[in-house]
Every structure is written in C-alpha cells, then in structure tokens.
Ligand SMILES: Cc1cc2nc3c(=O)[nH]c(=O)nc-3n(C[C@H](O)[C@H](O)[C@H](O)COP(=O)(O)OP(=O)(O)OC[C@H]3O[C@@H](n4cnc5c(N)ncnc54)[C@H](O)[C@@H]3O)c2cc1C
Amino acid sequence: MTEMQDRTNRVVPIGGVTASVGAGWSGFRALRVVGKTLEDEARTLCSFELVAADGGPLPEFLPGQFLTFRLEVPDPASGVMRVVTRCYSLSDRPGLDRYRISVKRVPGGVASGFLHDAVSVGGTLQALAPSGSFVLEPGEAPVVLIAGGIGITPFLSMIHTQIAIDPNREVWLFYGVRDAREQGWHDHLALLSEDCPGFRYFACHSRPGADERAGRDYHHAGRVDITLLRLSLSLRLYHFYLCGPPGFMETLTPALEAWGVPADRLHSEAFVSPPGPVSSPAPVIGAGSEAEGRWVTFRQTGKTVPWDGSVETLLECAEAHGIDAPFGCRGGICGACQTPLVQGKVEYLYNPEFTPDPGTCLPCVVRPLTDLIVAL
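Could you give me the structure of that single chain in the form predicted on its own?
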C-alpha cells in the first residue's frame, strides 16, 4: 500500500462519522475473530469480523484505513514459527461494534494462507490501531472509485460510510476482476445501486465465463480503462480513487493524468503481496565488518537488540521491541519508512520499487547482514 501512516492524533468529522486518525491504542492489541465468511465463488476471498479480546470498545476509523497484523506462521520450508506483519484494509464502515477485514488468498502466500486455513472463529489476532491516509474526502463533490481485484476492500468501507451519511452523493464504482468466480459482493453492490440514488456500480470482467450474462453478472466485458471511464462519466470535477495491484495502477494513473485530472483529485493506493527474494538482490548499503552474531542498535531510542531471524524485516524487528517506526506500504513502494543507515550492511529481500537515498535504507524490506546502527 502506498499510503503514509498519520501519527498526529487529529479528529476528523465526515458527516455523522467522527474518527481519530493515528489514535486508538498503543502497540499490538488482541482482536478476537467472531465471524468468518467466504465472499466469492472461487473461495479465495474471506472476511473476518473482529472484536476486542479484552471486551473493550473499538475506536472509530476513517473509511479507507487499514489494520496492521503481527502473525505467527510456520515457515513453509522448515516448519519453524516466524513472525510476519501484514496490512489489511477495513472493509466495512466505522461506527459498528466490530471491525471487518477481507483477505484474498494469494498462491503461495504465507500470511493469507494462514488466515484462510488456520484462523477460525474464536481465535485471536494481534493488531495495531487503524491507520492510513487513503481515506474518503468529505463533502459533496462526486467520487469515482476504481478497484482492481482485492483493491475493492477499502472502497466497501467508503461506500457504506457515504450511503449512511448521504445516499444522494454521486459515487461511481468500477470494479475489475477476471470473471464472476473471482468477484465478491456482486449481489450486494447491485442491490445498493438500485436502492441508493447516488451510487452507480460497474462490474468489469476481463474474461467473462461462457455462462455469464451481460447485465446480470457483469456490466462491461474487458478491463477498467480510460476509454470506459470517458464514455461513462460526464465532464465534472470528480475525486478519483484507485486501488489495486501495481500493474493496474501503472496503467490507469498516467491515463487519468493525461485526461486532465488534477493531482489533488487523484488518490491512490497499491495493493501488493511481498514477493520472494529476487535472483539479483539490490546491492547492500553502508559499510561494516561481517559478523556471525548480529545486533541492531536503534539510535534514537537507545535500544540494542539481537537479530535472531524470528522476524522477516528490520521494521518488524523494531516493532517486536516496542520501537515506534514509521511505515506505509510495508512493501518497498512508498518510501515512508526510509531511515538513515549509520553503520553496517543490509540486504534487501527483493528489489524495492522506491529507490532509497544514499546512506539510507527501507526497513520494511531489509534484514541485517552485519551489526547495524540505524537512526530510528
């Protein structure tokens, strides 16, 4: 995800909904699973309903924000338990007595596979408070939501919130998937579009199945592209929101810019799954001697902690030891976690899309090769 985490504790009203950005609770909190629902015919999209395990209230959030989870999962190769951290968007509106996240099973995905297969109703998950700045703009200006695959999840929160506030506000949803088997919430979204005067829904299937029927199972045969948007939308000053995989974003973002959409009206968030190591990892940064026993010093906090391989990244190491480190996408895309590397060498798990400045590193996608001193 390309959002930047907001840690300012400001209160933002959206119609009848008020949420605290960056506030909520400190550190990881246990959330209990009270509901688990498969949302698509292919059985690859699963929603989890969550309440506080301690019985306390859950803070509100802004529509579009996400939860960050710390999961203990078995390593596929060794079976040894490891800690991984993943972010999942809240997929229902604020103001309810529970949170909901919706997780797409990724082939070979350690975290998504664990959640689908090993987490049941009654189980608990460790999560940070809601955060993120990819949120619905308040007001009356018309909105266009463009989702690719699992990128629909933050938009579900935005749609439900806006309908609760003002069902007459003009909100368009273009939802692109391969076919009906991979699409979640189709009947629900179609019913909303019939009942709510301001909501317009386009299901776009790039490869409709032979038994699918236009107008019933989908509205457009093909990908969501600029041609479809220009034919569907009038010449108005919309707020555009894009959320989906990187390729989806890389195609639509420049097309919308070329169409003349102002930068302050274009909001985006990329959904990525951490890939495996690449064959040619990014070069190491910094200087230091190789060491078999590695230690990490976080200079700002004064903590020196061992690197024992129980976590995947330097960011997760910081979080495991109670160090408040900035982050955004957790996938080497946005650069929100960039921090000076004072001493030592790091190895990138894979080549990040964001190129860090000289003398810095991206803690969300690196691990130490030697003893380290970082500025956090």
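Take the two forms, superpose them, and find the largest set of C-alpha atoms that agree within 1.5 Å; that set is the rigid core. Keep in mind the model is a prediction, meaning the values are calculated, not measured. Residue numbers count along the first chain shown, from 1. First, how it differs from the form predicted in complex with the named molecule.
- For Pro107, a C-alpha deviation below 2 angstroms is recorded between these two forms after rigid-core alignment.
- Annotation for Lys303: C-alpha shift of 2 angstroms or more between these two forms, rigid core superposed.
- In the core-superposed comparison between these two forms, Phe69 has its Cα shifted by less than 2 Å.
Requested next: the structure of the form predicted in complex with the named molecule (the form predicted on its own having been shown above).
If you are looking for partners or other molecules, they are not here, because only the chain is given.
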C-alpha cells in the first residue's frame, strides 16, 4: 500500500508505490524558473519549471494541489508596482526534481500577462508551499476528470501520478477547449490513452477549425455537457472531478447532481482570482478603523492579543504573534484557513469565493468587528 502525506503530515494511501511527502515550508520561498515552454499553437498556454532558489529540495505534494504566488507587477497605466496573489496548480506529478505550473494568458490579466511576458528562465518567483484539498482520491474507484480549458492543469498531475502508480485504474478525461490551436498536451494525452489500459481521453472542441479531423484532433465536436457524459459513461460509482473557470462549473455541477451523483463523489475547484490585489507588506488599516482596540483570543494557543491596526487580516494577526495557522490561497478561495469562530463577529474584506461552514470564518479575509475568540 502506498502512502502520501500532505504538508500537515496527513497520511494518504495512494496504492501501489511509495511516495513520501515533505513538511512544506513556511511563508514565501523563492523559486527559480529553469524552464519556460509554450504548450499550444495559439501561444496562450505557458509552462514554467521551478526549483528552489536556495538549491534545497522541494517537498512532495498531492496531485491536484497548487502553489500560491506573490507577484510584484507594474500597473500598466501608472507603472507603479503592485502586489497580487494568484494560485497556480502543479501540472506535473510529485516526486520529480522540479515543480511545474502552466499558465493560461487571460486577456487583460494582470498576473498571467506578467508571467507570460516578463518572467524568463533565470527569474525568481515567490511562492507558498503546495496546498489545497482538490486532490485525487486514492484507491481503485473509477474517476472522471472534467476540465474546462486551463482546468486541465491539476488533472495532468493526477493522471501522471495515477499512471505511475497503477495504469489500470479507470480514469476518464473530458478536456473541453475551443479548438486545436488552444489545446495543450493533445499528442501526449492521446499517447497515454493508447499505452495505459485504464486511461480514456476525450478531447472536446466546441468550435473545431476547418482543418481539424475528428478522431485525430478531437473526439467530440461540442462542449463537455451532461449528454456527452451520460452517453459515454456506464452506470458505475465514479468520483467526478471538475475544474475550470466558474461559468463552466456552474453549468455542469447542477447537471451532475440532477443525474444523481452524490455530493461526496463530486469534487470541484474553480479557477478564479481574488477580487482585489492582496497587498504585501500588509497595509495599515487607517486610524478610526472600527476593528482597532478589539482583542483577539486564540483559544488553542492561549494567547490574547490586541488588534492594533498593523495588519490587515486575522491570519496576519495570528502569524504576527507566532501562531502557526493553516492557509493556502490567502484570498478566500480555497478554504484551507477555515477556523471555528468561538465568540464574536468578524467582517469580510470582500465576498470570498469559498463559503465557510456556519460557525467558522476564513481568517485570510476577515478582521474583527468585536472582541473575538477563535479556535486557533
């Protein structure tokens, strides 16, 4: 039996071969770009290979996890540097001597444009350790991976990992893009599906080009939709994984639920940016902030500290006082920081993408409205 551990040292059986997982690192770490490759004909998809700038080893991660980057990006209008936080999934399997991320250029996109245009081999990027809970369920249950465009990235990691462990596990990939020009890794995935008995691959082109041939360049002309899934899949207890831009998920998720897929077999991750630039160093919340003068008690660690306006979020407050609080995206997207709110009220800096459970809060995007007691 194989086991993997995430950065909190959770042990995850993967089945087949052994892969050990390191303990991650704390805070941002410099990663050096050692490879940069365009992956599609339209030149919108770019992969970056990364090693630790300090020459140290990179910890393992779970297939499906992502890195959170802090990028200093010049504002196109004023040229003033601003700091943005963005997540990018690890797009190759764990256990290699380097990480890989693959970035889709979004028209007008601050971070993706910067990465494509201004980051070259030899440059460095600041990243948090791998995190995220959108990971491949270990075991033998058949899985269906459904990618909307750039949502393919965590699936590349899952597929490569699964094939290294057990190429017989039934894994379906439905990969939806507009046409062959915007698709990456087609030949690679087609070869894998020929070589690996359990892997089935469907390239779905919503608007195939005039020179594209069915069977060679794509397998389905049209979007990935519930009709295609129902026609292709037999009645088995699949684990479904969905990844892509929010609009893609909003259509398919209710359709899969209506088909009877139970919630514990439906896993999804939306690729979004935090609503605003998440600044660093932490901006000072100005005098007169309602939060100032409040007290925050971290119950587990037994510390009570004043909220003095020197940090922006409860997570930063915990960190400033040496409390080891969990986090991932630091932008209200992933839910990794979710913490029980024992007493008091918090205010969200903006509406988070992740909906916290009742009685909890997301410390990365809240500040106190009253004195607080949190579970940390």
